[in-house]
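Given next, in structure tokens, is a single chain: the form predicted alone.
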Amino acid sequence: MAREAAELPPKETLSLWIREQAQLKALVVDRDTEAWQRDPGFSGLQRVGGVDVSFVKGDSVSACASLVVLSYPELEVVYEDCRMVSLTAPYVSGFLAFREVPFLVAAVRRLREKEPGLVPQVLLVDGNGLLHHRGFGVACHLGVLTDLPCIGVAKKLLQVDGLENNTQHKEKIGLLRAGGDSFPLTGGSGTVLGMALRSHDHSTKPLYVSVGHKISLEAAVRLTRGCCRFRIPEPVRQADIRSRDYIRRTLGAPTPPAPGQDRSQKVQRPKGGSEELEDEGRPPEAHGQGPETAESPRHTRPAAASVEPSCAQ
């Protein structure tokens, strides 16, 4: 039986989050801040970040926290940071920052502390920015709380604002021909929320980017296309990929099954949930439970991934 997190927070909690998210989505910025951002081939940007918290299947509690850091533009890790931990917050639709994001603000803090070189200097995150019920996402609270830009890039698209994935989106789907096509996101305040991306020639999918902190859509969503090798950018896809190996490794869970084989999601969230991460042909979650414990942060040279997906789909 899965162990979980807690029960749903009392109101008194939602409305302290519901006025923090507030407080917050002050401070954003949603314009390019750094030169490198302004630059056609991003001239001046060395490091991209990704994160991801992966769960112990039928565990809501335990999970790993991951952080890597990749050179641009070649996309090969250079840093990672992957620590068991335990939840404590639940998931709540559209609060998913305060179940995962003090984590993650955790791993960036480490590596400014003990490696400041290798800093990133943005953030891919696997979620949504502005693009959310209150306009501040999981990408929004990450940027804000580490002082870093930040891009959203959720695989669903979040229904808020009149946003529906109706006949009418699915069309406008069908006219990505190539990877790096796009269509804004406009909402029916009339304000665009973000941008649908094809995101690599052989994917049919599109990526849904929206701005987290301290950058532009126009540069969120080129840099989002520069990043993909395949359909998910390279280090969200690393994150995720180290990040189940270390469940692995650390629990001593069972080897990646057989191709064809039943592959299992990734997240204990709800189905539909609009932050979760859908299975891209990466390793199922480990089985069972261990203590908390860490791994050292360590530089790592490029490795092949522990499961390399197909093609995007």
Contents of the next structure:
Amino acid sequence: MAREAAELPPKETLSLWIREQAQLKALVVDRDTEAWQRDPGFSGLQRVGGVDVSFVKGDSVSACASLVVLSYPELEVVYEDCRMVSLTAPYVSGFLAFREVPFLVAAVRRLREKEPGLVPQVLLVDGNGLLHHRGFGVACHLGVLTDLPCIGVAKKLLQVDGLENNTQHKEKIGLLRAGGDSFPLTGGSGTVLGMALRSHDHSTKPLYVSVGHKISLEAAVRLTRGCCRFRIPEPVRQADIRSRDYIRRTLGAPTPPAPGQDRSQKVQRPKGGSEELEDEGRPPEAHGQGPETAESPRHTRPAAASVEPSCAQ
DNA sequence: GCGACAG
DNA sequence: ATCTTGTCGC
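Switching conditions: you have the form predicted alone, so give me the form predicted together with the DNA.
What follows is the entire complex, opening with the chain shown before.
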């Protein structure tokens, strides 16, 4: 039952969110902190993570949050965690993290508990880092809350601080000749907020890379490039593919019955009729079931009186 | 009224 | 984010 789109938050909520972003932003580290980041070939880097959230078609609440870990430099998936979640916050440009990040933090926590040896050394995040209205995009947010190095990888330019996807910008894109070519995205303040990167020889549309946490912009761009078999970096791409697949497999049985819990969430299975093309009857497996929900409405809780990272490495 | 708007 | 399979091209 597709719940209705969450309404735009009241302005008090937005001001709380802005305050929380400002407090957490003070904790961002925008330089290399790990030895492998300085190495030309990233020697010492073995695991790169990717996160993504995919949505159910007619439903603005149900989604699948996924975390994958790939080996480096082989870029083979060595860990996958997909989980259905119930989003509470609506999408508001500039506040993406408040919608998605609680579930991504939870995924990282599960990984730390179950497979500490597979915790990634860096996370590629679908969205921006410092390239953001207030310099604190989802990649920064997730980085601070997990204390993991994070890179923001956006597919579209966030037009902020004077940055515009205008004719001049498109001209610069046209000058990107080969995979790895890039140019800086300089905000009105003169600060370099990120880089436009041609991630692949056969890709015209650039990626917009920015620092999330505990990595320099130079290393962030170089690593993003090093993760691209196609336009989208493999960790993010795999997280996206697998979360979508998970949703497809879950659609036929939206409410996985947890043993011992007969919370009848009324979900009508497709009737005998030819309502829908069924996938191969693949029972929900591997990971936990039951939509999880972000704890109590964020907007009712006072902004972080304490701004400590919830997970320390 | 019109344009902008990461995912 | 999502709506959508096959098809054309390198």
